[in-house]
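Given next, in structure tokens, is a single chain: the form predicted alone.
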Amino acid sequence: MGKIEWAMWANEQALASGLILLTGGIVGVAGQFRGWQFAAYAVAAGVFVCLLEYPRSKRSKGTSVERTGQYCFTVCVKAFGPLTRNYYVRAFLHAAICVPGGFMLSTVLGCVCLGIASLIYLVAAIRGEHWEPILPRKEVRKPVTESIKNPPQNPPPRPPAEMRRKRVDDLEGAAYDNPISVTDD
């Protein structure tokens, strides 16, 4: 069986969780709750949390796909060096981003969402992973073989290669031996 990387689903439940978060925040600051400045805090903290986990990280297998417009955030996560690539900083992090969540129910489910994805974070810490960006691959062009250069100039159904007409400017040399016998009955 294979290794689970628990990065990968730290991951994918702290975007949830930010949003989550976000979320509740907006709800909690547009019905100005009491203590909507725990809501206000929350939109802030969602916000951070979304930006800070949408770059997915590099795969140990090497198969990882990338978000739709993950780059730009990926350069900005790896502008902080090993704040942001260290998942023991992420776990202690976002257990501390979700304390003040937990103040007001319109945020409590991202805050316990979010915790929950702290511990997930210690996990993948303790396994030893840590965050690598997905850079985008140079493409290597293949040099173009002369196949390709030259498509077929005759419509299928083409003849074998040894069969074909050559062309010459002699009438006779053009001309090929049909194997088959063609006969009238």
Given for the second form:
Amino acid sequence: MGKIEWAMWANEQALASGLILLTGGIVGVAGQFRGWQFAAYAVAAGVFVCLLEYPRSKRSKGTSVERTGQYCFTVCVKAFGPLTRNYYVRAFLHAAICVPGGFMLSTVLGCVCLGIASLIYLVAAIRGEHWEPILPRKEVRKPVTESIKNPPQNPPPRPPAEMRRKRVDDLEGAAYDNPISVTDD
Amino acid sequence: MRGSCCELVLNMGNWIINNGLTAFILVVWMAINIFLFVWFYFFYDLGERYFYTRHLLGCCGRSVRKQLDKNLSFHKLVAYMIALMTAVHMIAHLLNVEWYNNSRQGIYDELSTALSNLEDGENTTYLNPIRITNLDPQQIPTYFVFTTIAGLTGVIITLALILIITSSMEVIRRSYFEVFWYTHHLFIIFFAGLVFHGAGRIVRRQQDEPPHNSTFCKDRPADWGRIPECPIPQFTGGFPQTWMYVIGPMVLYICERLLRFIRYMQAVTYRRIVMRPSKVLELQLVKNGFKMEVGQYVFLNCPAISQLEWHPFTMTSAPEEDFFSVHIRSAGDWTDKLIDIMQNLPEGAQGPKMGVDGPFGTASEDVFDYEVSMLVGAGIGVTPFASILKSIWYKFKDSNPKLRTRKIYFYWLCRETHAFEWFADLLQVLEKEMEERGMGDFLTYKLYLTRWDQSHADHVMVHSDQDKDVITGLKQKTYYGRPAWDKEFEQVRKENPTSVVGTFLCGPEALAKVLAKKCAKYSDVDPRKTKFYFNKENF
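The form predicted together with its partner chain, contrasted with the form predicted alone above:
To see the whole picture, the full complex is given below, headed by that same chain.
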């Protein structure tokens, strides 16, 4: 299991927890359960967690698969810089968010699931993983290398070897005119 | 004051009536569930009830690879259904618990309160499973859930299910298989908990003794026990039934794992270990009592690498041989480790202990039935054809009456021959043997390299006058790009004007469609002329 990036699983778990928290909260509010205020909190917390976890991180090794339409979320999450990049922050954030869910039955499951996600994120953070945004690759045009601009000065047809042999004593006389221009202009 | 159901159940009944649409949808869903249950059960036929259980429990048995894919699809479908039903079930019970709690707190009408007050004592049986009142009312539902069998098992198995699902997402499955595989074994907890979920019998119903007519008595809760028409009603819990549904599949699953274990214990010896080019490892193994057919596959387990992993490999040997072989390509942790171990073995030594489970896959006997065969292998789909071609050749040499084939056209399509040089070697050997017997025409094969670039083309141009093909060393030349099927079918038809031609494919669906169309197009209505039959084979 050496190559696993725990954050990928933590992300799936956290997203699922967000949805479960949200569902539990909706049931609690809609059914006007005792302690529905906790349920209302769970709705808000669930939505927040879902928004935070929706954009997948770029994998350090291998191809990253985006979730549909995650680009906008990526931009938002990226804007928080180190707060969202660091998985220790996420681990503790999720641990803190999940606590109020434990005070009411309908949100207990969301609370436990988010707690598990928090633990997996902690493992990921300890292993040194961090969140990277998946951004569209910019087309980088390779700059045209210098060599193209300077083609060989002496392309064929060349005069025979005797003439080409370097006549160090008479450099001026050794030069000759190319019949065809060798430069772009 | 008589009746057949009590007020609390009526309360729930009211809920159902008031939320008729929701309940209706629920019923429809259950009906669909049951329908699917019965449908697929019989669809997969009583004799093959392994399939149903395997799909449900995530293991495929004596089924073909394509069936394997079908099994997996069904398994996923069942999983989604379970997830959905769990969600519905949970929400329904959340509501129930809340209302039970409210009733117990006495905030509903007199009848509810009276019913809820029924004790679980010597003369009375309770109806409302929530018995306590002396906790903070907001926490009672949570307390109740965590102190009853149903509640506790419910929470645990739902948690197990959620972990199974999140680790089975495609992203995790494809990249971190071990996490997926090991977490999936939480299904043991899931099914164990499921079986015990109803043991607490907290869904109650009124008993017939003593006779208590609820229609009459519901308005007189204060008189219960005081008037003869309304003795105190007694209740009992429903008998847990889930175990009846899951015990069959569970037993079958255990049997299959046991079988795998027994097979694992059987001795497997190495006849030969050969390193092929491009990091392909060929293992020739011998196992007592092992019988295979063409195109089947086995699962291999090597405890030295991993105790728990079993990996499938198509067999590349023919049934006529006294051993079975697999060609293993470097494709991940397990295969890399295996190749590494084999490379470091001293000359002539036996390899590490290997467990072999199988063979699996339905054999395709049809391949031998046709006078003329067109075999098309694309990419890794060429592997079962190693087995098939060898078997055909053995049968031909032994004049096996089962073999009706007189001519084979083999089309090998791949992007590049990398990792399949061993197959090219096999073709070379067959080619030579056939030439020696003067049967050079028995097998005609064409290799199509669908990925090529200018350097390939240049290389071929320079060597085009040579007798043997530069890529494969074979006498027959390599083609570039995809085959022009019209031309191929024309040629086959021309060379075999009166035969029945069987076409077999191991490759992508898209190609299957193309070939099926061509077979139809080039088949002649006249029975004396060539006929093409496309066989949808699941190698």
